[in-house]
Amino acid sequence: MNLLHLHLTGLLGLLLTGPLVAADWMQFRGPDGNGVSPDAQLPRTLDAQSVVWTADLPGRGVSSPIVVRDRVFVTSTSGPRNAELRVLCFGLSDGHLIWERQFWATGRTMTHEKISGATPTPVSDGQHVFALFSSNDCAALDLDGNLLWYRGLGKDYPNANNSLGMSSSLALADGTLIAQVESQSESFTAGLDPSTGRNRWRIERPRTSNWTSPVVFRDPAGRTLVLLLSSNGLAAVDVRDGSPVWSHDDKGSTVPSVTASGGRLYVPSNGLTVLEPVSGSKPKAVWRSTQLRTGTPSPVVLGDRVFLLNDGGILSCGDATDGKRLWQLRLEGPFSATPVVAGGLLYCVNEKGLVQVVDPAKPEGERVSTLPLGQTVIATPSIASNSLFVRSDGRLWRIGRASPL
């Protein structure tokens, strides 16, 4: 194992079993991994005065920011070969750079020109930050930037890569760090020990290119499951040891991820398939709609409505109870980022950097305000402290309200 372990086998203070803090946004798509902020209130009308602060970023990156207490963390890569890996920490209140750490990639750094080596979103337990890069290098740091360990998964598993770049974000549940590393040549998902970076378990996965991210779900039996979506279907494994629990074998997406909401799973498969897990058996299929289709963005659920945004900018609203399409709204595209939700509003950021606020409570949906940022945005935004955090290759924005912590 190619693992730099810095005398921290015990790693005092790991708080990996408690719930995420509601005010924080410590993983891809937020506290529940579904893009919904349960308590934030963002402005309905955005304009230039809505920008609380901006911060310059080095290199390139399309990973989402994460927010932990009074700090915002972002990854990026730089250098002619994307081989310089960076983790940056900014102050939440004013955007000042608190610290930056740099590492050299040990794995393959080639990616599609649209993305970068900093595509996977980091995850935090509230005490530490875990950052994965497209090169399959994984770094663990405390909130002050001290390196805990560094592991080159690309060195350990050199065939687990593809020519377009890896993008699956990390997940964290019940004291286990989940890395989904799937490609045509070598494909696996590993449960890592957050205190050391070593494998607790590793399972073989279908050998096919895949860019979806793992989703944590607690089933009716109280088990913590990791949901893994690929073109072969959806698999649920036990977070404790990676053992299989159930599978749904219909062909699935390889880009947008599963969304868990209200005890149901919204799976990008044959349009959109909704599953409801049942204790002691496979989940039952609730409904399937070929009219509700997504592109790169993942599904978003708000109350009894489900929203799908395609790459071109068509936002479709469906009834979450039966899959009936209720309306469609054309936004200005194209889109790669998944919408996020706060205060009953959808915040959608297109690739041109145009933030579009949608009120889905209107009979046919309504775009109520926009804010042009003037840079290309691929990353899904994040929400914390009544603010929207958006990043491009070169800049990080805090948009909303400069409320006290």
The other form holds:
Amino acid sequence: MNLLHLHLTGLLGLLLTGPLVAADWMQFRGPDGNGVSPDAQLPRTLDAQSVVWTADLPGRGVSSPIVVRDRVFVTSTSGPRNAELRVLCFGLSDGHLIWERQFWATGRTMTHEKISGATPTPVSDGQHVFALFSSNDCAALDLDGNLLWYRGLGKDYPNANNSLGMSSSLALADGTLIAQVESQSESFTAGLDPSTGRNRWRIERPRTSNWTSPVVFRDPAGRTLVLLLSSNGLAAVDVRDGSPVWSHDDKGSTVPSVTASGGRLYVPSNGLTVLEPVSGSKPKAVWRSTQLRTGTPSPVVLGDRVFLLNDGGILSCGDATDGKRLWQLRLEGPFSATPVVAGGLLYCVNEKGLVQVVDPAKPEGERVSTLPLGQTVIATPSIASNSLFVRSDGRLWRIGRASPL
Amino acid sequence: MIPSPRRLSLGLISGLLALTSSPVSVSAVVSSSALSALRSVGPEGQGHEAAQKAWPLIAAAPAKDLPQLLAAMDGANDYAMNWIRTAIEAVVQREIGSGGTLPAASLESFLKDTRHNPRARRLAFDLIRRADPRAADALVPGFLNDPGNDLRREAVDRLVSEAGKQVATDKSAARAIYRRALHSAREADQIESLAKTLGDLGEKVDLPQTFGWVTRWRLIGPFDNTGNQGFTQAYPPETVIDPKAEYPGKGGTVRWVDAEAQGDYGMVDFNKPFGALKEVAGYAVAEFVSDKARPAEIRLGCKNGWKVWLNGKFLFGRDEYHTGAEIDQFRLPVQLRAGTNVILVKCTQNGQVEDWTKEWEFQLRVTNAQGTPIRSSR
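Please supply the coordinates for the form predicted in complex with the partner chain, as a counterpart to the form predicted on its own shown previously.
What follows is the entire complex, opening with the chain shown before.
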């Protein structure tokens, strides 16, 4: 990077991180855990000039970057058996490495080759970063890299792991850190005290392989629920103590997660099942569609439309009110990453690293621009400061506007 | 006699370091209770509150104290290792960030003392590499027989690189270097890679011998595992090993049969004597003769449900099916007794019907903690 470039990107960074910028992206699938940025504006047309900066990453990782204030956090694993766990902090403005911390895995690190020990996405409360790995090691650091605590959940509970790897991302709600650790041999979900790392509660979960992530939902009664999807169905537990609130006992997916939007739950179950939680009883089933199916990506809801992207690249658009399939658009696949939304546009990144921008307001949907990144991308991208953050194993991209809004 | 680092108290660590890291004195930070607090963390957040107060004090230590902080990893548990490591990283970050230098000489003294924790020594090596890459590079050949695998890997890789340069001009010399590398390699990926390379050069490697699989077994089965319930069902072999006994099994009377582990990867295959069955359980027993009482590891690879006992003592088990297997997938620390040791493995098969769920098998070897095979004396 030459000085001029550094100067320009630094200036651009100031512009992008000024007082009018969009909100942080502090967890998997963004502020509301549904992949939608409430206020960011990204370029409709992406090209090579859209890349604000790139940063090299060590080892392997398919977790999403998170963005907190002026910093971008990424996890990776490296070394023999991927047993070196890494948390990296980059400057939002120019992508320079601010600090890195490494840990030795205390749990099992074996994973399928497609994923990595760094598959769960970290979460932040704005002051700290909590990073979970496939080995179920969990580190809590402040934004400057000072250690708050370190848990070896994989060592504490040595049978709660999967030889294909673990991928469930952390969630944070009402001052409790949620770790969903589910596998065939031992399964649990734990609510940890973010200040000490100690268990507030730990509940047994179905002993089945599961890679979904917990979703936080505030129900009509004002309770904060944690939604846990597994092959046994969807369970809602009280964030305060993990006690069961209700369950939807139907077959659930074990890879894509639930999406909560507009007071409804879009559940990858028998195609797509939509539930509407009501006060005092089980949620009401609103509709179910076997035509609307996803693969690895989770559902995305935008207004009165729901979008499902299968692994092969077929993007299906359904009417969120009744489940009627409205159109399908063939994108260039294959896909593992869940699309993210900003300014009414879908940003879809396939496994070949091709960013595809889709305007869903067009009849039948329309792919309006693409940007090839040239590396394998499995991770779901993130959006903050009017930029898209994409990571491969070896690189982190900030993609945004070349000029202020 | 200098005690093993694993048994060192904090006071002894300081004393030892006064010898090994001279002339650096033991600072107040290292000898304080702060370090003890980091070493006292345990499962489920045990000791976190005290460690949280101590961590900033350790992280504020001067860079000259890095060897002492590394020495605090001797005998530390896995949780504490990470608390100490991050404090060390904070020290390094601050020192480098302020234009300072790392104490390469005292770090090298620490590194060369093989009594220290292998991971701490590897971390010392990484710090030396940051401080003086050329000095670090010169140290690598000396790691070829290092007790720490992370360092040994570096030396093995170096030999592989050297051999690669010789292949085009002198295959015989290259083979000799690869052979040296294989002799020192302890981790499966390096062993497999070297065996393939030597094979491509016309030299077949005896992989079963290199890995040291336990190959002579007796098997009995099938017992019932319908609905995976057999995993927790204690069938007679869990109580007594009687080679002449017969028991009611799933589909008829079952009895012990001799079996030999097969192939380069030492697979003990229940499908061979009993057929490609589903929802079944089997047992395998082997006698392993050790010439002395010694610590060891039983290392298992298995994609079925499994339990392992040594000399009648249950070690560990898990009922996970068909999510993958690899060499040394599970490492079980054990204490071998002098003479005959009895290894019992229970292996359960579930009801999945996909092609990739046919295997009902395991591989097992006995090694020291580093992965050097220990072979049965008989």
